[in-house]
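What follows is a single chain, given as C-alpha cells, in the form predicted on its own.
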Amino acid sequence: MNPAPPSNRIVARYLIETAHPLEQAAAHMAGEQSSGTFVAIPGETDELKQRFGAQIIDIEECGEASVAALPGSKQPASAPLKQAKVTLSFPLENTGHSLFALFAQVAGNLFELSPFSGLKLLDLDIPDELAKAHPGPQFGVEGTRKLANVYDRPLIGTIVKPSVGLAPADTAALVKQLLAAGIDFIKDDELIANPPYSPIKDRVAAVMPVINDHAEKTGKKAMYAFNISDEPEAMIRHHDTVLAGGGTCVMTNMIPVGLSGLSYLRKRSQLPIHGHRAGWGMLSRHPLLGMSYLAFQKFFRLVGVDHLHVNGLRNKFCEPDDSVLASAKTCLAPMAGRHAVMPVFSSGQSALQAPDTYQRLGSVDLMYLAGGGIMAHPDGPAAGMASLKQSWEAAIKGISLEEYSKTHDELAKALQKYAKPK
C-alpha cells in the first residue's frame, strides 16, 4: 500500500472482479485512465508518468466469485475470480477544475476493460481546490427552510398523482386540497415536464394563484417544485415563468438534463433546484457495475443542485436501507465548507418509517415525501398530513408510535392503515 495521496489529488475507490493478478489489474486501470494504453507508446516517458499518471493507493482483496458477474471479459481459464476494492489517485492537473473531465477521469472506459468481469465506482474524494471552483447549492438546507418557513422538523410533502394526464386545472384542484391539509412541499412527478396537455406556463398559471392565495390568507406558503427539465435555454424560460408567478422551487431530472444543463441553469437560477435522479438505477443496481450514489451525487451537488433524492427506508424499490442512509448522510456532510444539500426521502413512505429515519440519520434536515401516506389516509389528506407530523413529533421526542398514537387519532389510524400484515 502506498502512502496517502496529497490533498491536490483526486481519489477514487472501486470494487472490481477479475481473474488476473490484482496488482496487474489495478495497474491496467491506472494506465487506462491516465497516461497509458494497451501497448507502450513513444512519449510516455518516466517523467510524464510520474507527473500525470494515476497511482495505486490500496488494493484490498474481498473474496472470490464462482461465476463472472458480467459477460464478455477475457480471463485466464484456470485462475479464480477475485473481488477487491481498489483505490486510485489522479493528479488534479489532469482535469483542472472541469467536472466533465473529472467524470471521464474516474468513470471513463474502465467499465469496458476486458480483464474485468465486474467494476463499480464506490466513492470519490474531490480536492477542495476543485470543489471550490464550482458554485455548489445556492440555497441548500438553510435556504430551503427559510423559503418554506419550516424549522425543527422535516419538510413534509408529496408528489402530484396521477403522475401524468392531469390538466392544469386538475393539478390546481389537487394542490388546493393539499394546501388545506397543511402541506409544506409539493412536486411534479419526474414523468411530467412540458407536455401538450399541461404546458409549464399553463400549469404555473393555474397552480401559483392557488398557492399565493392560500399564503395570503394563512401566512403559510407551500413550496411547489415545477419540473422544468428541458433544453438549457428552455429551462431558463420555464424558470422565469415560475419566478414571475411567485414560485419558490424548480425541479430537474438530473441524468437527462446532465451536468452542462444544470450548470447553465444554476448560473441563472434565483430559485432552489430540486434534483430528481430518474434513471439512476441503471447506473447502480448491479453490485459490480456502474456508480454508487455516494460518488454520483457529488457531481450534481457541486454543479449546484439544492435537493437530492435518496429513496426512503423500506421503499418500494430494490435499494436497501443501509444504502439509502449512506446516501442521505453524504448529502448532509459538508464539501469544502459548502452548505449541505437537502436529502429527499420518498418511495412508499408513511408515518411508519419516521422513527427509524430519525434514529438512523440523526437529523431532521430532510424532505419526507409521501403520496399514499397522505392521500390514502382513512380520514383524508388532512389527517394523513397530521399523522406524518405526529409520527415525527414522536420520533423527535423519543416516544414510540404506539404510545403516541394513544392520544393522536390520525396517527393511530395511519398505523392501522399502513401496517403490513404479520
Second form
There are 2 protein chains.
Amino acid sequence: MNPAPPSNRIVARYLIETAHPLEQAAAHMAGEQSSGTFVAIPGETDELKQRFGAQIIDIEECGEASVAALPGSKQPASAPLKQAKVTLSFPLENTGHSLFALFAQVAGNLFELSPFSGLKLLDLDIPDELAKAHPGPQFGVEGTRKLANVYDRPLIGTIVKPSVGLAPADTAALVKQLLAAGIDFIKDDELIANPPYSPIKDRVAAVMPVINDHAEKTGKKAMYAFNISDEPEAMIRHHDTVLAGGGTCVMTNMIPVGLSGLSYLRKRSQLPIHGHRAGWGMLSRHPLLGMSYLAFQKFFRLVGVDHLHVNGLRNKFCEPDDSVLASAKTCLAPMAGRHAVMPVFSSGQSALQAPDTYQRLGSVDLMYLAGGGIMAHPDGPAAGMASLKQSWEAAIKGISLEEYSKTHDELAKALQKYAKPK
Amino acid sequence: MNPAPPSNRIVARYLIETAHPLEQAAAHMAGEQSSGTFVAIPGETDELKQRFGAQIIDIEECGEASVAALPGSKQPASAPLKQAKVTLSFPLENTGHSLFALFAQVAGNLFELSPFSGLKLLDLDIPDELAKAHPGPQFGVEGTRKLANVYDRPLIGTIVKPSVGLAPADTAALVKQLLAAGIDFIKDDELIANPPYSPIKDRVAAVMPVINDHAEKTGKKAMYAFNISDEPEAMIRHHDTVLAGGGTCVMTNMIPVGLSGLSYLRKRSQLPIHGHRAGWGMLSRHPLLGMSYLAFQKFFRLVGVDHLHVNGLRNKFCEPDDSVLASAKTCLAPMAGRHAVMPVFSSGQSALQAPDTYQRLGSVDLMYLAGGGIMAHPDGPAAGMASLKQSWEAAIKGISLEEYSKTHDELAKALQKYAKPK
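Structure of the form predicted together with a further copy of the same chain, given the form predicted on its own:
Below, the chain from earlier opens the complete complex, with every other chain and molecule after it.
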C-alpha cells in the first residue's frame, strides 16, 4: 500500500516497457514531464526541482517481454525487456487549472521518450481543486433521465442508419418509425455533421416536428442527439437551432473538436452533450501505447460532456468486455461531487447482452443502443424495441432470458434471431 | 498507375494488416466509413450507395506478418496475415466542408474494426474545394520570416528550460541572455500555459520589454512563442495580451486544444500560430496504428497553424530521420495555393545536424531549435548561437563542417563538444 498522495498533486499511472533499470526509466519520465532535464541547466536549482519536480510514487514490475512492443527505442540490447506499472505525482502548481497543460504533462511528449518500447497512461487522479475549476456535466445521468422521462431502466436507443446519405425527410421518416416503436433515444451517426445533403437546420426542421407531434400525442418525447460538431460559434448556432426546435440533446465528435471547443459549447449549452469518441481506437487499441478510457474520459468529463460512448459487451469491434465495463464503471464513478456521466453501450447490441451488462455493471444508468437489434427483429422495430425492454426487465428481476421469453413473445423471437448458432 | 481521382473526392491511403481476403477487408473499411452496412437496411438503396459510398481505388499487398500487430481482431486463424496499402475515395458530399466529419470519416471508428490487426492512415488528399473553405496559415514561412526579419537561413531558436517552475522574472533574465547571444526565436515549453507561478500576463509583462528593448537597441526583434493553449475566449485574451506587449507569436498544444478551438483562434489572430504536437507519439509511434504526420498536419494546417513541430534529425526521441524529413517536406509542400507551413526541427539538435538537414530537406525554410546546442557551448550561449549559424552557412555553401571549422572557432568548439565519441 502506498500512502494517499496529498490533495494538491496529480497522480498518473502508466504501464511501461523498458530494458533500462526501472528506477532510472521512471526518473526519466518524471524529469521530462516536469522540471528535470538530464543536462544540468542554469536556473534549475535544487529548490526549483523540489517544488516543481514530479515524484515517483510506485514502481511495480509486472512482466517481461521477448520482443519490443514498439519500434524506435534506444535500450540496452543485453538487458531483458521489463514491463512495469509506474505511478508518478505532479504538483498541481505546475499546470494550475489548465487541462491543456495537464494533457501535455501526463500524455504529451513522453510517448516518444527513447528509453521506452511501450508506454501507456492507465489512469489519472485529479485533485478536487482542479476538477472544481471546470464545469463538469450539466445534466449527467439524472438530468438526462429527466429530459427523456425514462427511469429504473436504461435508455434504449439507436443510431440513424445508413450512416450517410439520408435526406432530412428520409431521416424524419425513419424517426417516425422508431417513435412508433417506442424508442427513448436516437442519435446521428458520427459521420454526419452539417453536410450539403442534410444541413443541421434542415435536419432539425424535418425531425423535430415528428418528435414533438409524437410527444403531444403520447406524452413520450424521445431524445435525439444532433451531431453539431463544428467551430465554436457554429456549434452554438446549431445548438440554438436544436433548442428552438424543441430538441433535447446535442452531440459532438470529441477528439477532433477538442477540449477547447467543447468548453465553449458547454458554457453556453442548455442541452446534454453526447460525446462520441470517433478516433478513440488510435489511442486505445495497443496495450502499450496511448491512454486508457479511465484517463481519457476525465478530460472530457471535466469540460462537461454528459454521455460517453464505451462500446458494448460482445461488440463488433476489437474491445474486450473487461475494458468496456471498466470504461462504463468509471463514467458512473463520482468525480469531485459532480454528476455521473451516462455510459453509452453500442455496437452489435441486442436483447442478448442485457443480463450480463446489468450483472457486471451493477447499474441501469446507461444508454443501450441497438441497430439491427431493433430494426432487424422478425416482427419489426416495435417488436425489436419491446424485446430490448423485456430483456432488461428480465435482467433487473434476475430471471433468465429463456425463462422470461416463455411469456414474452418479442423476446422469444429476438433470442431466436440474434443467438449465435452453436 | 491509378487514374487521378476526380476533384470532388477525398482520397485516403491506409496501411492495413488482416487475414481476411484483401478485397473483402477493404470493402469493409469503405462500407463502415460511408453508406454501407453489412446488414441490409431499409433506406439504403443502390442509388444511395452509388452516390455516397466510398470506393476502393487500389489495394497493394506489401508483406506478410507472423504475429498480429494489434490484439482484439477477429480473423481466420488459418489464413496468413497480410499487410497491404489500401486507397479509398470518399465523395466530398458526405462530409461537406466539415473537418469534424472528415476526421470521423478517415480517422474514426475504423481503427477498431475487427477484421484488422493493424490499420494506419498514411496520407490524405483533400480537394481544393474543401481546403479553400478553411483559412489556412495566415503567415506561414513568408510571414514568419518577415516578422522575425531572418532570410536565407533557418530561424535559429530555443525552448525556455527548465520546462516548468521559472518565475516571469527568471524567464525574462534567460531571454535577455539569449537575445545577447543573437537568438531569432524562443518558445515556451508545452508544459507551461497559464500556471500560477507564471501567468501569461505576467510572463508577457516580464519578457516583452526585454525583447522590445533589445530590438530598439539592435534592430533585431526575436520572436517569442507564448503558449496560450486555453479555452477559446481565454486564448483570444492571451493573444491580445501578447499583441499589446509587442509580441509576434502565439503557441498552442494542438491535440488537447483541438481543431474547433484552433479555428476560433485563427479567425481572430493577428500573430503566427506555433503548433506544438504534444501527445503526437500516441498517434504515430506504432507502424500499424494511428495516423502519419502527412495526414495529421493537413487538418491543423487547414485550420490555420503556421509552424508545425517535426522533431529533428538524430533526435533524442524514437522517430527515425526518414519520418522527420517526410513530415518536414509535407509542411513545405503547397496545399490549395496557401502559405507553406514552417517545419520546426528540435530535440537534440546542435551544429552537427545542419548539413544533412539542409541536404535532405533541400530548403532553409525551417526553424532549428537547440537547447544544449546553444546553452552548453563551452564558450557560452553567444558562441553556441554563432556555431549554429556557422554550421548552416557551411551547409548552404556546401563546405564540410570540418573544413569550415578551420576558420570558425565557435563551430570548431561545437564539433568537439557535441560530436559523439567514436
